[in-house]
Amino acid sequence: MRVSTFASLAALLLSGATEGCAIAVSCRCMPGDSCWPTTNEWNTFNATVGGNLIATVPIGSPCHDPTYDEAACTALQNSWTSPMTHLYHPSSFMQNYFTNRSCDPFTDRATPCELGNYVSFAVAVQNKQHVVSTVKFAREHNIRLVVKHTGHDYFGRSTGAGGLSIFTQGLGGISFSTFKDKYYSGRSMTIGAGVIGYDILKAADENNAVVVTGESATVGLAGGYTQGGGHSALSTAFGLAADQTLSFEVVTAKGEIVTASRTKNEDLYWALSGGGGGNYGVVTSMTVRAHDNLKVGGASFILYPTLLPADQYKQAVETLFSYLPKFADQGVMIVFAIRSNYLAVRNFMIYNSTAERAEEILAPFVADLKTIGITLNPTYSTLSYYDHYATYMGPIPAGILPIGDTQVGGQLLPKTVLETNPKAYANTILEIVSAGGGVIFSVADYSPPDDKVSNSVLPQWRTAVSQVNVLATYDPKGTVEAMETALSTITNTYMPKLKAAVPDSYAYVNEADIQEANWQKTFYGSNYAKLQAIKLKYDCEGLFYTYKGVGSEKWATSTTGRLCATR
């Protein structure tokens, strides 16, 4: 029988895994609720956990009375926007547009201090029998259960009203070994879900060996990074983060744990893989590819708008987008970004390669740029992939990049786009800027290491010679008004124009538009039918929500953030 549509493809893979499968339920638990738990209930609980229930306490507590403390205000105001001051706390997360301004540190200290989407309570487990013991009581009191390992999440998927999140940094450790099946051999490193990137980078330094991770220090490598797909620095040279896994130690929706791998349990390895992150089960430990510690040819450069001739500064544009897809191909990864005042390639990086080779392959560019007058000087280095990042993707561990106070859009832009018509995509680019948006490119060859990966991917990434994210800034300390309108810029004037400019377009599902309309072809295409399968496999009941994840249709917030069920 052929199958014509996604959507007759997706009832018959649902209608076997739907038999005896049901949400129980029609709403999610919420404190103040008869079935809420008990106090005695939550007591008994948290001895199971070896005392590491934790009531939340907002961040923004000391900037509101009873507890209104100005020095401790004042400092919490001043590094808001760091990503340091969101990842350690059990309940904070790094997309302030979730918190709806709830306890905010910049609203008046005589608004009280209210949890509004901040989970009610987080088990900052430290080990994998809390894990097990925190999602059998959620289920048992429907209460819903939220994962939390850095907080970075433009989806608020690390939160959520009424909840109990399970906090992972407490799954420490890191190993090095060799892993062998009949899919790979060779170099592995196996970490705790909570290990976050910038101990990753030291420790595979130390081991004289480098791992994929994410182009910011302070994202972690088992959660929603990897489980989502995951771009880096060394995607050119190695895929996605998602290509590097060899097997996964999950906690399962019926708190059973279980190996995930191409040989156990593979249809969940799949899943896990690419598939979104916090969905099908809990990572607690993860094995993934570790690679040699070879040297890397950087490079960077910055032009200025407001020093050259419009005309002059825009054909410099085309001619870069022009030569993207030529980069990649000679394994070079790129990270720039462009806004109204400057073009900024920070990050120009070759792995197993040298500053002499980065010049030779940028020097035609340069002599492009020559023949319009403009004269480029970048920069180049060759360093340890260590150091390289530090240098152009640091200072480690925060970065330079602030959270908290932009609105994002993604397009995955295919190779085919700029080989074809380079300047009509850079004029849409270009159109975004002048109109006050920001536009940050991640440049690389996404292509699987090897023909044995695997993975629920999304497909459109294999063609796509960059992920493309555009920001609405708004001011941290402004009004809910101010980031609505943010976001409004992103869904109805910023991705109109990348629409229009690829008509048939995807995106990262951890970076795109919180509104797209269309998600489960935009951010799964073709793997969502065997998802959502394997969703109901593992979680019919839908214990594990994530926003715009996979199933996620099933459930919806009401204005008061209770989750409840929409079928």
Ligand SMILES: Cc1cc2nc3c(=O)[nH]c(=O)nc-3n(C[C@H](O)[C@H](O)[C@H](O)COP(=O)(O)OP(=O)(O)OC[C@H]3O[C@@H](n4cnc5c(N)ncnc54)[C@H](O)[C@@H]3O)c2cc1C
Second form
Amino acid sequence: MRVSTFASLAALLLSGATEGCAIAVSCRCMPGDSCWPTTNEWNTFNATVGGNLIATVPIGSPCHDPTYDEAACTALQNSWTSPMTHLYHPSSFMQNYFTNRSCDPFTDRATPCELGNYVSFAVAVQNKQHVVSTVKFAREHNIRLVVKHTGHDYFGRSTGAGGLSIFTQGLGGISFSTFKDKYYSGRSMTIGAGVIGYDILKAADENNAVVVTGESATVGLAGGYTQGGGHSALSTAFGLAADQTLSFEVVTAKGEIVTASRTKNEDLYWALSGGGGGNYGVVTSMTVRAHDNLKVGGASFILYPTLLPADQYKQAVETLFSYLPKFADQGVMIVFAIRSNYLAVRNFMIYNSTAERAEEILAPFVADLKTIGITLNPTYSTLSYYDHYATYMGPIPAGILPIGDTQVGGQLLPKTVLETNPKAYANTILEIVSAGGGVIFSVADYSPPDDKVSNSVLPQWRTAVSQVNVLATYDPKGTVEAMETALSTITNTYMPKLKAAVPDSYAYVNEADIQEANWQKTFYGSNYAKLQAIKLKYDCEGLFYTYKGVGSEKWATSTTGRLCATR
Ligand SMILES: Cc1cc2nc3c(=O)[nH]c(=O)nc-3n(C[C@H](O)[C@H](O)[C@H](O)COP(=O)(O)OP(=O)(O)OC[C@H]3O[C@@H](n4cnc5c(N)ncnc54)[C@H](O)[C@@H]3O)c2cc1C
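Next block: the form predicted together with this ligand, after the form predicted on its own:
What follows is the entire complex, opening with the chain shown before.
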């Protein structure tokens, strides 16, 4: 009932908004097509972007003839699963699966290095006029347009075969100020869209402020992270990243520079604040809330199942799950991971607090574990937010999470599920872990910071107590088939277990199963129809296609990666 109402509303809005707007092309042009720009046209375009056009040389090229370089190849192989390796490269990205191993550092050097799903060209834009020129060139020549900030996206949305990419890292600048409108009055930070999380952590600390950024310091702020919602170690204190937005500067599909805020182009502001990355325009700068740099109380601990009787460990996990809603209610944000050989609470954090308060909140849990025979000795600290981040989520910038060896699924876990039957959910997770999976929890109170916030964050965040990430790892040196097997495990084994535990299941658009069939409802929920109408208003021809982004059902990629309109 709920879904059919949603579908018919979407259809209604779509039919109204499409009037006078039809996708004029059948397919995007690819290299080798007669419609692909000539060398002269590329050269002329390059002059309009300050000579910053880069023809893609895939990152894996030193590992293949005729450009084989043994030392460079070995260095690349050794650092392949570090985010730092791909972060600064104009065309590389972190979700290995989407490379299709077309120029892989681990395949034989005689295997040709091909562009495959890498973009054909990137523009390392240095200012907003470069963005305008690139948007106009892509539109005029019917080329697939891509935006890359950090390349973190699990859905491969920062790449695309035959694409022209806007690589945003040259859009710098961080400043702190105050902002006032009728919805918010207080400290603010303005950044260029190319600024990355670790730079913001440092600049905020130097300006005696804190800002909501990801738990991984190499994630960006203005791109997919904030535009998709964005959870943070500061979420219990201040909400999601999308709740922090005050104003965006955006280049639209027409190549116009506009402001989107609560008072100008409000619909675009609403969509950019949670409605999915890269889908409505290119953000060139953004102003967000900044908060006082107060001390934080922290804790961490680890349980090793191999050192405990199975039943004791199971009870400990069930007990932890029963406490999660209470922790969030008391101002805590927690990141923890479960694998077959550990349960690690890496980050237990309370903003504007102390080690003593962290110990006080954990005390009943520690006492309960004692009654089942487990002595837990967490470490506690009182630190600045920056030092806490470096200690519990660092090292800054790289962090400890490898990339490019994992397929991911996800679910927003409703608080009521843990309040009513924490044991059942804990046992679902233990089943996934015993089947070889890993699970990461980002536990917080995800309610908005105040009742004036209005944005397109999936409403189910507000009643969730955790973002849950299930992981199926594969050998990054292995085959495409191994990646496919891991993906199948996510879709066909782990996700059905999670969905059975939470019948009406929703997911965070940035950390979800890429094969989710019912994605419009699962990622965007009741916001989908309104987002679709805004998409049509600002980008009716679908220049900003993103995989499983709003409106993307009108497009499909062929086996060669060519993007074609389907209707
Ligand atoms: C190791 C790791 C840790 C993570 N940790 C967290 C976390 O703590 N919290 C969390 O919420 N998420 C986290 N994520 C998920 C993260 O939010 C998404 O991967 C997100 O898409 C990253 O955004 P990005 O702009 O940095 O990445 P990119 O891959 O560069 O871009 C992602 C999307 O945003 C678009 N985009 C980028 N810049 C712009 C722009 N200026 N204008 C318009 N569109 C743009 C791109 O086109 C693409 O569609 C993590 C992911 C990984 C791999």
